[in-house]
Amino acid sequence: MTSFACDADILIVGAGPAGVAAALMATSLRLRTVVVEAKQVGGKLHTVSTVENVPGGWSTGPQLAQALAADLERLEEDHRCTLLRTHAVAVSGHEDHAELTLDDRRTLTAQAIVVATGVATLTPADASWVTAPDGFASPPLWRTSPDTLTDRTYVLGADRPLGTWLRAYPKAPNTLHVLHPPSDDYKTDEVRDDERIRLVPVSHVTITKPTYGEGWVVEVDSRDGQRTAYAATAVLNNLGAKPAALEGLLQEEDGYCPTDRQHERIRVAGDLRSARYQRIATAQGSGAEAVLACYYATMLQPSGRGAAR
């Protein structure tokens, strides 16, 4: 083992599906494990209305989140893991250890760190293809009940929660007009055949308040240069997510953090890796795999060190 006096064998940042899977794997390897989570265990699972592609018979995200919380509680009660309720801001890798900086300026050290901070929700202000008034609030689709909608509901973006929403409300009669830029085209395949969806490819969308009445005016610039104005009773947010990367991680142009670009003592798991990997099941697998990669690369060497970069 390394001679550096570490606070833990492995630090795990984030307690969503990837982070909890990492903690379960780490403790099974008898590693001193610390999980850092600023908010609630389960992360964005609390906003997922239906779960279909995850083993275990879970029907909703909150049910799975509750199970993950129970897993961490069990590990804590067995003194196999410590859960720190604090916010991490930066990470760095060194020859014989890795460091995690917290927002109170404390620094935690470990032989390796798994970062599973996931993603944050994009807002219309983040989308270059949307122009909206200052302070415009677009409620998230995944938190919207169909009984509050009309057939003049417009959805910004074709991110995957659209398919989740449709499966959660199979009898919802509403027609959703889904405005999506070219970058979302590949996401539309799983909902294209649903009769409740009207896909509207766009190059730009401008949202304004009408001169009279309620709702919104949605002006759509098509990809062939035509402009059409629609009267919308509601405009919902389904723009997708942006990576919640810590300072010190190496990022691609889109902000995501491929694990193969990081320092050997730092691994990235879950949704933070790529927009195309945002699935609960792949997040769980990547969390466990990240711990195993750290274990074999940095903890089984005779000196306790890997070939640090």
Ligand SMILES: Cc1cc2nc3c(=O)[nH]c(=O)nc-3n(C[C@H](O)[C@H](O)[C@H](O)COP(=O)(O)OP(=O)(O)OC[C@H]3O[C@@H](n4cnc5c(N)ncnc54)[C@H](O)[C@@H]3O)c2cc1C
Contents of the next structure:
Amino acid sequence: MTSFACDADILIVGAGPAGVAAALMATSLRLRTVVVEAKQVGGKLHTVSTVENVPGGWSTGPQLAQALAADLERLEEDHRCTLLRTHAVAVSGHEDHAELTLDDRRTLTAQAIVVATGVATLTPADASWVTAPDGFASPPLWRTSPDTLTDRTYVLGADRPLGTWLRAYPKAPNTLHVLHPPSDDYKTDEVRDDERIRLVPVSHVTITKPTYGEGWVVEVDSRDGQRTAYAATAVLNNLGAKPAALEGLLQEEDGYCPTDRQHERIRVAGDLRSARYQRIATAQGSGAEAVLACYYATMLQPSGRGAAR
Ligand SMILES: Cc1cc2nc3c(=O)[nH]c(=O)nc-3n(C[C@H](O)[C@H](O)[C@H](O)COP(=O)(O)OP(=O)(O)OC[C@H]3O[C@@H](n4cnc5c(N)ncnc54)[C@H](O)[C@@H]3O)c2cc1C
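Output the structure of the form predicted together with the ligand; the preceding block shows the form predicted alone.
Every chain and every other molecule in the complex is listed next, the one we just looked at coming first.
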């Protein structure tokens, strides 16, 4: 256990928009703040090609990610925050502190922990409504340029990056056949009026290699029991994501971690809370709010350290 980590007032896990907003709020309260990030400051922002719903006039995710990285660097230079580049695996809440276990089995302690680890990409092997050959890997839709596609492109899932992709390539002429299970129906409203989209409600999809030639055979079971086979030149992954929950968090059946079900020293912020709150601006608001909730619940009490600051 490192001595500075034991002295942290607050540990923030994940430095996406939620985690960085949490760090800004924590340092504004003069809390000794440690941010733990496994990969890149900015998180999913690095994959968002166009943004139009965040304050500040940012038009791409990477621009905003760069600004957030600069915010954290400034806090580090002022010795108000420490950024640890490592992977966290577990959290636990106790009467007078909270603990974070890292993947090298070190334990960091603090008055409270905000977990903002977001979500991880689902693969066809994770989706019970898709059967695909061993080793089948479909490229992510959001990373695919329209120049490489034909009108026989099939997309697995109707997750939100579909709308972002259509906005990023407003002149893309391709037709995308979007195969989606009942659980994705609510996500289709945003794209159903785009003439490049063919929505295909399915109950199951089976993907095989054709006997001759390139591409894939996509067998679609419709919801009324019909089976139809299509020849696809590309099958793209737009299945969505699963919560990147740390061990020790209380999870709902769908794997998400609502903040009000956790120990009072542990708060959840950003995409990890629910499939329905996955936006940059809500992630930022929830990160700041999570820190305030910890501050009032655990640090302003007589034994809390924040009270002395
Ligand atoms: C393709 C795409 C397009 C999108 N378009 C838009 C859009 O136009 N508008 C919009 O508002 N939203 C959009 N979103 C959603 C938006 O990106 C997310 O809502 C937002 O990034 C969530 O922020 P977050 O901080 O909760 O999580 P993330 O951004 O996912 O950040 C989580 C961070 O935690 C780190 N982490 C994860 N696990 C660990 C661990 N165990 N230990 C340490 N660190 C860990 C990750 O490395 C990551 O940096 C889009 C998302 C995608 C994928």
